[in-house]
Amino acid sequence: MDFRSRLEMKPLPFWLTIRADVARLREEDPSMRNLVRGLLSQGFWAILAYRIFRWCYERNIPTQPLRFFIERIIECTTGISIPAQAQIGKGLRIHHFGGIFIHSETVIGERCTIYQGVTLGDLGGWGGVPILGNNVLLGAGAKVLGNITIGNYVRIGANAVVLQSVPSGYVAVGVPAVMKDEAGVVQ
């Protein structure tokens, strides 16, 4: 699917959406200990608010002032920033809570993965903001903002500073990020 084309992505199912990120927590360890402690971590309880007030947003059911009191509850107990009026595909993990946040205009492709201190955002007002493919992986501590792409199946390594467009494929690592193929050949 086009990137610039999920900008006017249909509403997702719910139920749909919420079979999918919980599948994601039982990816590494099956069982049902593993799943519990998915459920009660902070950063799904932080997905499971976005799904709720997005799916409410999709379907212009007010929920203010509602929405801004429970999303304000999230981030002062979680650390995540996730407004509904984000685009996020099924089946993300928040790995470790604390210090999320993303953009509101922010799109988000299926599968992705973010790890805590991660900042999804624009240039300080101007500039736009990133598009995320499937499957992106984002480290600890990376930030990723402006008008940018990021394709399908990218690794940002912790702690980088993503400032343009990051093809498919690619692990982008660094202050100010330095994109890498899949055999260690820099761009």
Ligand SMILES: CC(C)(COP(=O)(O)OP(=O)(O)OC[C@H]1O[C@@H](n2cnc3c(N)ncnc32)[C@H](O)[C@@H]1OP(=O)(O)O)[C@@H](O)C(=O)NCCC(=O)NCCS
The other form holds:
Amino acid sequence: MDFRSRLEMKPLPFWLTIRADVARLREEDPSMRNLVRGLLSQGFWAILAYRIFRWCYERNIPTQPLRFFIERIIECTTGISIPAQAQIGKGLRIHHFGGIFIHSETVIGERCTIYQGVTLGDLGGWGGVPILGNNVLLGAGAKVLGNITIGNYVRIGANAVVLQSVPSGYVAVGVPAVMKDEAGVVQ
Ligand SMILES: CC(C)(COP(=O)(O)OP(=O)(O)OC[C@H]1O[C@@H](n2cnc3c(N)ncnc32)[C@H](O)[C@@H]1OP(=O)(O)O)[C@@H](O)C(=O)NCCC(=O)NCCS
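Form predicted together with the ligand, following the form predicted alone:
Up next: the whole complex, starting with the chain shown before.
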């Protein structure tokens, strides 16, 4: 699947993306208490700030230098860095605090899940950045690096270092990550 076509994707209405992000908070437990906890979580603050500045960025509405300062405050308070230039589909869920860095050229599909300590980036200033499909789970501490494509419904294990593209439906675990299908067969 050519996820790079997503680079051409049209900007979505603000409320559509936020509604999908909020819906993710209620997946496991639809109670009001759980929703309030989710809305007060650092992951949601970071997503909300990203959605606001992304909305402006897509419409060429100038927000600097305010964006610079808000992004730094979000980084300091949540330990999460999501530049407005990154393309992220609706329904993103970020669990827990900190150590999350998303490169500005990264593309992330819909309904993806990110745990603490995840990096989506290049190889050190070169080598391109990853493109993720829909419903990708990135376990705690996972690093996904370089010009690679991660398919739909891929699950990346805690602390994996992924340097190769992963086909849809596979699990990627270890350092460097190996890919396993449903039957546990290594690719
Ligand atoms: C990758 C993951 C999604 C796989 O879950 P699963 O589909 O239930 O797969 P399994 O547990 O059957 O594991 C499949 C194989 O990968 C291995 N594996 C699973 N997670 C691994 C990890 N993080 N690192 C290395 N190997 C791992 C298993 O040992 C198993 O190996 P085998 O085929 O040789 O038996 C899950 O193990 C994981 O790491 N989730 C992240 C959870 C997380 O970050 N939680 C944070 C909470 S705060």
